[in-house]
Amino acid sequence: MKNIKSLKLISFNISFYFVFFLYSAIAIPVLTLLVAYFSLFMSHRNTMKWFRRAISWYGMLVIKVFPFPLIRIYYKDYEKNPGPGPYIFVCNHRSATDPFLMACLPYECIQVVNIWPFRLPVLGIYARWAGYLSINEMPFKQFSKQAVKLLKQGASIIVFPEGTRSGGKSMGQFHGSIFRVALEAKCPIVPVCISGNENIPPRGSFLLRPGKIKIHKLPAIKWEEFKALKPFKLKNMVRNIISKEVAVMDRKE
């Protein structure tokens, strides 16, 4: 029985990665050509907007279609009347798949990442072109300046303030940089909670396992609600909100 399960798991992974690489080899050039074509008729700002949305469309198929039905993703928005943004989306970080899961957010977004995503073949190049911010490759003043500029242009920012994935159900402490940006830019903060993907794949492995992943987008915290807080208190407040929601999500697995 164990051998049969192992064979099914291996078969699922072979199928997934085969389709993933085949799809990437076709979709990435096609999307690039389409964006390049429309850039002839649009401003640079609109071109970047569509480029970032194209990345989300690419990611949506990767996370919701290819692994289905062995991996199911459930996204729930708790905001009653969500606005157009921009927002700073603050997420807990359990797995290397977390950045792909952010394709669920229906906004033009860039991500704040460590250095390693930029080292990925092809995808790393596109991340740089899209304006993703490498927090470890620039001083805070430069990071803050670029982040505020993106927000003023209407692009939302996704950040995993733990800095590195936990690999389990525990949550690390939050770094404070993005909360200083939120205070400076007067930008709403949206907690995003992820549960169920701590072993999809396990830390240190590329082996995907069947499971159910839940993503909860909580109501935005407006600048007026946190403008009097220092970055330290603000980051802990947001961390506590996410921690409580994730604990409930974990219990309902």
Given for the second form:
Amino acid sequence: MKNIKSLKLISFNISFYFVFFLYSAIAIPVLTLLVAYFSLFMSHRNTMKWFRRAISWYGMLVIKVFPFPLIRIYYKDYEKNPGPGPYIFVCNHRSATDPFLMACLPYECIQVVNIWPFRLPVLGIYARWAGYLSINEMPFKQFSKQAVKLLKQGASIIVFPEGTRSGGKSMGQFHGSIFRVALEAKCPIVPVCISGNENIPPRGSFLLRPGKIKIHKLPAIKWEEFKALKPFKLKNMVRNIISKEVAVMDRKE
Amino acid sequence: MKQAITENEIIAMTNQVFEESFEIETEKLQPKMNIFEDLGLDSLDIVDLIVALQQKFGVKIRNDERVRYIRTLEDVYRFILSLKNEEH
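Can you now output the form predicted in complex with its partner chain? The one shown was the form predicted on its own.
Everything in the complex follows now, all chains and molecules, and the chain you saw is the first one.
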């Protein structure tokens, strides 16, 4: 019985990764050519906008279609009247799949990442082209300047302020850089809670396990609501909101 | 002549800095608490902490290498104490 289960898991992973690499080999050049073609007729700003949206479409198929039905994604938006953005999306971080899951957010987004995603073959190059921010490679002043500029242009920012994957159900302390940016840019913060992907894949492994992944996008916290807070208090307030929601999501698993 | 500050005064004043600058509850301010892992400060908060401690105690901390080795609240108390002792 155990052997059949292992066999199923291995065949699922082989088929997923095969389709993933095949799709990437086709979709990435096609989307690049499309964006490059349309850039001839569009401003740089619009080209970047479509380029970032193209990355989301690419990610959407990877997370929603290829692993289905063994891995199912449930996305829920709790915002009654979602605005056009830009927003700062603040998420908990349990697994390496989290950055891919952000394709669910229907916005033009860039992500704040560690150094390693930039080192990924192909995807790393695209992350740089899309303007992703490598927080460990720049001093805070430079990071803040670039982040504020992106928000002013209308791009939203996704950040995992724990800095590293927890690999389980616990949540690390938050780093405060992005909250200082939110205060400076007067940008609303949207807590995004992810649950169920602790083992998809487990830390230090590429082996995807079947499961349900839930993503809850909570209502935006407007600048007017947090402008009086110090960055330390603000980061802990957002952390508490995410922590409470994630605890409820884990219980309902 | 300046009057020496006692260890208890340093502890009370340091805790006050944590309460005022970071709004951390008094119960959490235990000497063995790690200021990063338990209290949740990050590198940018440390800059704010240094500024607040400088104002509170009238000392210069900014370029002091010993700041790098501070981990617990007790380390902060000891560091301030050593700075105050150096003044006398």
